[in-house]
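Okay, so here's just one chain, in structure tokens, the form predicted alone.
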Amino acid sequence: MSDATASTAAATASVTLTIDQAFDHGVRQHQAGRLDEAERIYAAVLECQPDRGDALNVMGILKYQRGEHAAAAALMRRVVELEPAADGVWNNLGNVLLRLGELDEAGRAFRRSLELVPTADAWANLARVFRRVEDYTHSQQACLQALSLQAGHAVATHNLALALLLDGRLDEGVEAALQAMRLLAPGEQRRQLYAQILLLAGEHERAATILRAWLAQEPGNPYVVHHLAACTGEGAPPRASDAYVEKVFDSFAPTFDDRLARLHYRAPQVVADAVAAALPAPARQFDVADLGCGTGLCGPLLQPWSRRLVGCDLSGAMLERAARRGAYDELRKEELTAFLRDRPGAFDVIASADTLNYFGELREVADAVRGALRAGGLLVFTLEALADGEAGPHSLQDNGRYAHGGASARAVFEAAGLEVRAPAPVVLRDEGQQPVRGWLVVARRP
């Protein structure tokens, strides 16, 4: 097949290339982040050479990047069937299996990679398997093996920090975390795990140490600024900044649905049930807005009532996934209050599941909702609830979201001119093996 050719129709060019040239071009597109283009080229190459290992491997990596983990695993398993000594592919397969939660299989893949060629990367990845099964001692040992092969290995140092922190060795863990932060690439979000573990342990001052060091490395980073305020209680903003929301949810997008499924996420169904109880039988008769639509989990649930269904969100990566569901007539990358203000009297129904958790002050949202609803229009949304005994209308929590008092939230929307039913207590999801309590709020414009 060395003289076989592949049309670069897959590469949006009218030139004809050899298979190897097409493959190399696909890799360049992949490295440049043009995944759709790369996937078309890889598919064309594999059509000509179905058992080409390097093409199967990079297609598997691409599928992994898209969040298509089962497809990625199947491709990589095919590679190691064809090339059992491909140590790097065994390592890649382990990463995919780890994401799928197949821990035993992931561990076997990493060990096979290490049998073939001992590398710091494979040891660091095996450390993740041990950590997932809460074997922190062996996780630390695997990290030390990685560091013996490659001093200053960023991921191994990161995994060592996590294993130490989770093992309760906090001083050593913080020291390793600070070292890892110096080694990790700028913008590497995995730093957030150190502060999260410390906050769950009630170690606010140590968490603040991590966040301040991170902020010194990346001044103005919206994630760090927001969480440092949440951690210390100093300078808490009235709402999460647009930059923070976009950054967080762009990074969450590839794994968002899988994560929420593991947390038994209920908010979209809670909202949809409330919409069903408040509206007549569905007949595609209303103009509906889904605020903070994310990956579109509410879309199929709201679609039966929707003559027109519009979703808005600040995260472009989330909107890409929402578009794949095919439920929305329009998707807008906009901040939700601006979105509503630009559409006076545009909607019969406005729904929002777990989005107003990123607002402390709700008055601007309430005013914007009233303006965008038609007379008799329906509003349904959820909020997280303040802890029992916690005072104040709202509070910025350690997790970066705001919790609200039900009565105070009701008062804000009533002051905006809406008729608000008494907020109903609901469970939104599980987190840390505990239910996250919230409020379901249903209101109408008179």
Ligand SMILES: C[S@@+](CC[C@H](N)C(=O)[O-])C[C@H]1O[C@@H](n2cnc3c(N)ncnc32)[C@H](O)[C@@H]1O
Given for the second form:
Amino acid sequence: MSDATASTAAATASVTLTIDQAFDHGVRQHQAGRLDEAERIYAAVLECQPDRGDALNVMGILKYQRGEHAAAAALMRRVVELEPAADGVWNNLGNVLLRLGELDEAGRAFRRSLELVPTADAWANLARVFRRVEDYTHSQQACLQALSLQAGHAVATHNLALALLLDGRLDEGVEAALQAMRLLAPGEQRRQLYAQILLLAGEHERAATILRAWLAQEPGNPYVVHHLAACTGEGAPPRASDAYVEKVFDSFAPTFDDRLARLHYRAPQVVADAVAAALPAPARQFDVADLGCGTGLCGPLLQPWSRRLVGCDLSGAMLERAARRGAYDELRKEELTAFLRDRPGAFDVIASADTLNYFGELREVADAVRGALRAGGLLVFTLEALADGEAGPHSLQDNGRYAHGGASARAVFEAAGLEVRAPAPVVLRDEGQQPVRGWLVVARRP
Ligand SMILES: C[S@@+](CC[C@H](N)C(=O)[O-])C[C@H]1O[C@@H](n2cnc3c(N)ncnc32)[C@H](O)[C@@H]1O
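I would like to compare: after the form predicted alone, may I see the structure of the form predicted together with the named molecule?
All chains and molecules follow, beginning with the one already shown.
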């Protein structure tokens, strides 16, 4: 056996190891989450022994963990070429192919794994392939096969719940979902998905069952408290709590811009166009506030008018991204009503895109805006619109955001002492292939 030399990050001196020892050391680094070190060692091992199946396999797993799915698939394909009876590798390959969206190939890989050794894991994975092609009957059957091999298999129970719910077998689906919630570890839970499927099916009472069980598992979880209120209509808060907003947007922040771009998000441009129409030519002449600035999409659009541009938001993770945009003079992690109250007469322009839809009652924020605007100052914001025929003045929707009637929102800001133009209907973005309808509100402090 040839030797390889490996120097570990921890060791100060070089040590000479056999290839097997180096490989074992790489696996230990991998298990400890030191992926760079493990990858370096696996690459060295594979340089000496390019057809070493176990090294190709762990390298494939490592690439998968890094999100390099095509590279992972190529490595695993090579392993099963060398060792066609490696059932576990066929199963891993199926998972990678599923991530790559190669559903037929993934199905073949899971079936090959099952032919070699029938396992609950591979059946549960095959169920995901069937679900992806909306074959919920076969998805359920695959889960039942998994459960016959291993009663209480958590992932199979979860997949069964999804297949039943999506198949419209709602009572059985809810039962399986509640069982999966008992079996899955906290980090692996998909409770939100069960509730969302049920809400999309108009099944509010059943969605509430899931949310109540979730709340029993995590008492006080602000996300669940808020969505349970939205779902049941009971105890809807006057606005989304600070804790809810922070939790939702801290986790949304990394994907916010990309996801909203895919939904043809227009609210920042709608607000900027209204600002442009209401103000003289831009000359960096005004003090401007961006309420709920998020990742700062409005920043560059408002900057041309801004002598000073201040953004405020409750989510630290959103603010971090806004800071990277470089358009703001100041960013504050504050609740926007409190932010405004602390700054009487501080702004010529207050803008807010897609943020006041986290408020039901607008009275307090309207008073705070009036106090923070200078005489003649401009307010521009968007709201989501109530569905046709829905009773106002506002309602907390299934998605957790509030929708408003345009006339009643106008009346609130007028009562606070602002001159408000008739709200204009706008489209804010798409959701579920449908346009999200909203209001553009433009007002002035006299
Ligand atoms: C949908 S995002 C819109 C962000 C940005 N205006 C844009 O158009 O891209 C809503 C933002 O409002 C913030 N937000 C919601 N309620 C808030 C409140 N009461 N005070 C401060 N920020 C709030 C959220 O944290 C989130 O970043």
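These numbers come from a predicted model, not from an experiment. Here the rigid core means the biggest group of C-alpha atoms that line up within 1.5 Å when the two forms are laid on top of each other. Positions refer to the first chain, counted from 1.
> For residue 287, decide whether the Cα shift between the two forms is 2 Å or greater, given a superposition on the rigid core.
Comparing forms between the two forms, the residue 287 CA shifts below 2 Å.
> For residue 363, state whether the C-alpha moves by 2 Å or more between the two forms after rigid core superposition.
After core superposition, the C-alpha of residue 363 moves less than 2 Å between the two forms.
> Using C-alpha superpositions, work out the turn of the smaller rigid part against the larger one between the two forms, rounded to whole degrees.
Smaller part versus larger part, rotated 25 degrees.
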